[in-house]
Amino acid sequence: MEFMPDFKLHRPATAAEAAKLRADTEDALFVAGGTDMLVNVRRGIEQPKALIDVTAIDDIKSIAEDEDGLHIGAGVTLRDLATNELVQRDYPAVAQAARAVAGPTHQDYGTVGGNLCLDTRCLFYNQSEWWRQSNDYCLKERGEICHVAPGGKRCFAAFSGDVAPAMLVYDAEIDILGANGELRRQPLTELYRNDGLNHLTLEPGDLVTAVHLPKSLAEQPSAYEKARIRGSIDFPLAGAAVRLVMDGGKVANIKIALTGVNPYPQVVKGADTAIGKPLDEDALDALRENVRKQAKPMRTTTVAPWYRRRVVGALARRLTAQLAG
């Protein structure tokens, strides 16, 4: 690790103040738990001139239920999300995903907003300064070449958050507060783009303040699982979330989302073709192959892309079979 660089620390008391600070301050970043960002800062990957600490903003730390569904503040810790009885009962995949993030200490500090906005990761990016310098940096960090795909000008760093796919299968929406004080709500899917270099659609000053899970999908069975090298701490090599409703032995509703195998958390297309049909072995195999075709892992980890593609298909198949059973 490198020494922590000099920067100015701001600690606003309101979300509006935080958003305005971010827009008005050059090279500033939001920080909450900092379990990933501060590691990147110490490695020289991120070099902010200022950090805006949002942990003093009480308005983004609650979980509340009303007739519309469950409303989760972006400042809620992953530990509180994983242990919340409403989340466990009504949106089980979300609780499982929060529980799967890194280790217990990380969950005590990491937040919902931080995990949703997690930077993309790559073997050639998440390294020390001297390592990256000796390898000519990369397209994502001060370089001009993608070491994963040298022939192109696109970054394939993978999104590796756990919570996003679990929320996506429940059609989650998010609130974003802009620097002008305007609060807007949009589908969680619209937070991401398929670009490892610039994977978030947020503008400078935009602050994610809350996530909303709809009441109409509450209590529908779901599950999340990921594969990782070290079970106690690592980011997902591949992860899948599944929401499945069966009726009379046939699929009534299904949604699948993936993480770790693309630059964004991906909702699997075509899963709804199983609706109205029984989930026999052939149907489960077809689902698995559909997932594998849409997963596009690259050489961004120490594990081969073909293996991650096979694993994510197997995870989706297994979770679907378990929920059906």
The other form holds:
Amino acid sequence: MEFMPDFKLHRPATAAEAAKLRADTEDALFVAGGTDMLVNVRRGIEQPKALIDVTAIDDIKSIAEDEDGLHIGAGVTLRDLATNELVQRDYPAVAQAARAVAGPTHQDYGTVGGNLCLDTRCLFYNQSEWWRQSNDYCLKERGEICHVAPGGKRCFAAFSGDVAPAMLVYDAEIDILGANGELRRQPLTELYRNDGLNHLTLEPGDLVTAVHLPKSLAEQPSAYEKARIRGSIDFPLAGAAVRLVMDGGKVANIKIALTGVNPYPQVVKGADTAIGKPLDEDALDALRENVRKQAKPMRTTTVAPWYRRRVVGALARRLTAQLAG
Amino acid sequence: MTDTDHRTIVSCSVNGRRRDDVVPDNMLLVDYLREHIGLTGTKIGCDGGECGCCTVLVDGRPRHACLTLAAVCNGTDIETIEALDRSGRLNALQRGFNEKLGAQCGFCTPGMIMAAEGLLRDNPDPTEDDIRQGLAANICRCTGYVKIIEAVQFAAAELKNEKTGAAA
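Output the structure of the form predicted in complex with the partner chain; the preceding block shows the form predicted alone.
Let's see the whole complex now, leading with the same chain.
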């Protein structure tokens, strides 16, 4: 038998029940596909007393379109997101990002909500019990010291979800159901904070139930690409999503978001300085340098930070040039 | 809220047979299959969903049995490598892996075949690229994949022949 901590499994049929259970249950965690969560449970990184499985909640599993845009349930699988014709047509970066998550088997049962709420990752955190114990654990889990930046009291574990940056370039909003039964809508950016230890702004009992992609940005060209060690299945060493609209040879609208290079998926500031100007080599170089400056990868992967910073700039530049045609 | 009863009744179908079992809430599907039922064809290769050795079909789709809780499989239809042969005759994929030498040490083979089975049910006529994509979640450290891809191509061709043969 594989090691597993002892926990009680709940399988609520409604989102309201799930949120209430999470708030009322001591030391409980939500789990959907479990492609990352159950790995952490097996490794003893998470030792919950209860798991609340949200895969029996049917009303968060659909993709619907109306005049406001596309509404994607948090329980939609990454495979269904990647193969949905509306997503492919109107928000191509989102479909590309979903297809870039891990391998096809993971996409089959991993969910949108799970990928958005993915725990941050680090060389010293996502390891087996004996490996972590040999290092006296780390700041993020049980330990005192961050092995990435031993002098500091900050955790630099990197956000490594693929779907979030692609949704951020489309100004996505999310629905959160609170334990009190109130549903609130907020920009996806506000789900995250720049802290590897605690990168989600959710309160206990808060359940992300849906993502909304606005109609006003539908069909605007976009793309997502990531660098990884294993081409077939891997978390991003660095990833970039770009949405670009050209008009008469000049940039009309641009937004860039990054993953894997900070504790949160980050919208690149100042990308809009390119608006109104042609995308010549100088403009593309300036865009690349701007991206590199804002990416702050730390030694959280086996690949050196300087390389990931160079790569993320190159990815953003290449995608922008490709979208410009 | 404290609850000490950490067990769930699972009613599911495993390789076509209906079962009702009481399983611990923290039991993984792979342990349910291997330890509880004795179906040891499904392998455990890693602890993180990286290798694909534990791939089984749940409701016809590939899934990592080592990242799935048995209790969550209530009401599902589970198929493992043991389900594929028909009265002792190997199925097309098993014949393909045999004919084309798609297995060397054999440890990845059950997961590889179940992932390929899921792929062929979804896409009976895959291109080489479709096969590479479809098996991307499965690692083989022996073959270099070339023989595995040939095995799946062999199986796809066999299945096509069987179909047209039956129609004629």
